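As a starting point, one isolated chain is supplied in structure tokens, in the form predicted alone.
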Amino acid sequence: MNTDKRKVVLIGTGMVGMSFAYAVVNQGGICNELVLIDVNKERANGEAMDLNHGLAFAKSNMRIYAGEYKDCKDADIVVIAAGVAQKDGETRLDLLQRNTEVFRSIISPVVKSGFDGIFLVATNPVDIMTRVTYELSRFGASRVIGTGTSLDTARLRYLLGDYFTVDPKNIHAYVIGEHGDSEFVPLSQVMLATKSVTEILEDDKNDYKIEDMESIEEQVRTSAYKIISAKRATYYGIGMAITRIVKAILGDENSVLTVSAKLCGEYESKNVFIGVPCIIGRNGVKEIVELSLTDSEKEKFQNSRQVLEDSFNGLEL
């Protein structure tokens, strides 16, 4: 990977993709070359122009332009935010199949360009589409990553911080499993600084309740639905989540983020791509951090894994 150049290619200039691009420009210093690719080339050109016109206000200088798949050749990261919307009456599996065809049209030319970096997938359902990217690209598993439950984890920490009146940065908690209805919070692993939240909940000296934790978990799980109901789509949060993962990769941070990664025996599972805490650095997934789950949490995880297995097995690759 050419870490000096720090080149990122974004495929898909919809609201999610451009929220990521906007966040990258405003945070500054993450990459110094950003290429926009879209099936609608005119839109990609317009988005590049719009971002370039604001560079005078940005923290650092960047080269931003609309490009083609050949521009992926020397990129460090290819972010995929392209996909099709679900039609009325269309099943989830039908949508998956159509998005698989879209990915086939993307992955092949990217690989043929000579690209040898890291794929970062944001298209939903992200765990399945990350696995599709892995199967179509034949890249090593460590170099194919999905945004997974990174945004869900951020939502969880925000809500827990608000509940305990603590800076969310000092809340250590994760949402794991499918980025979807079967995701869950392993409460046994939630920490406020160095103190277990289950221990805090069991302390009669305060008014914190286990029922409130269940309510927060439900809020995390249904947040996307509420946002979509209010404004038709979610994009700012996931755009910032993509930016955070890209920053961890290009900065070789070895940060722990809950991304969609391929399991190779962890959590008694293999082959499935699913949201779990991972150490992320220059070469992608450096290590999967296996949490010590309770028996009931293990059952929830296996249920989530099965949901993803069933969905993937229904696809025609």
Contents of the next structure:
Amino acid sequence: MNTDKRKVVLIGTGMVGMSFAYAVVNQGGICNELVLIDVNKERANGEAMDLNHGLAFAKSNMRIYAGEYKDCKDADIVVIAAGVAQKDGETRLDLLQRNTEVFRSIISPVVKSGFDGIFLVATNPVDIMTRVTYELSRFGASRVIGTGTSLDTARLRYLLGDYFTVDPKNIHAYVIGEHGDSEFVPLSQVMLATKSVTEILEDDKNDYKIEDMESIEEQVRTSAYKIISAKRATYYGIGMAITRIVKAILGDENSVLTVSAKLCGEYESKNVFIGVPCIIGRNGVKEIVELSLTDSEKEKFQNSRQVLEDSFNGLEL
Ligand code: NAD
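The structure above corresponds to the form predicted alone; please provide the structure of the form predicted together with nicotinamide-adenine-dinucleotide (NAD).
Once more the chain from above appears, this time first in line as the rest of the complex follows.
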């Protein structure tokens, strides 16, 4: 008998949710049961049919079906990519309040099902929605994770790899803070293999320049806007980022990923959910990695934390 059941429930079968589902099916071996839930049941049904028709071409078999909240009971992970779009003239806080109502309609039935796994949130603004999930579910903080700056970090490593002509896998660099305008790159922590990039910039002034680092950071920060203006939404990259986090959890990898996690004194902060490098394994956030930031990086981090605090405090929960 196969006791290695790995079950994931996806709530929100829009572009982001289904990009994740498609990546899971194509990468293979990540989970063997995938349940799709959406307020639009017809859509979830159609998506399940469509994915099932591709299974014959997939690397490994899996069970995919449109389900109900009771199906969360024995799930390992509930991924949330459900959300509403911004209306004309609506403020960011209005949108946040409406998404909070969406989450109220989701978290309560998930918890009632007896779900005892890990929440992984992708809905924007992701750091706030992760904190909302934590507050509504009353789960332990290590079991409530947001995608945080995982995608931004992937974008950064791709751009740095291109700049230094090095495989991004050998670039160690993180985008931290809010997944949004106040995020930043602590340059003091960027490494090419084991050599720090600040040292490389110092040693090789002709080829590499600090201004280029600033430009790369700006490109990372604004890439979502550019993609949205070109094709209305971003979804493949985030779909693959969610897949990567799910794989780290189910594989008990202890991989370091920049997810949105609750700080409990790290980075001189408490309570806020914010993108920081974390060791991710079977039980969610195993440890928050505290980077040795410079004074100006600490200031940027506190600024980003404050942005998130202010947004969260404006919410009616
Ligand atoms: P979408 O409109 O295509 O999909 C949203 C889905 O949520 C729809 O299928 C809708 O029916 C469903 N939904 C709405 N209310 C629901 C409810 N009460 N219960 C269940 N399902 C419900 O949107 P999308 O492009 O897939 O984006 C989804 C979210 O992901 C947005 O908030 C977006 O901003 C966010 N996003 C996050 C990142 C990131 O890095 N974290 C990147 C891109 C997008």
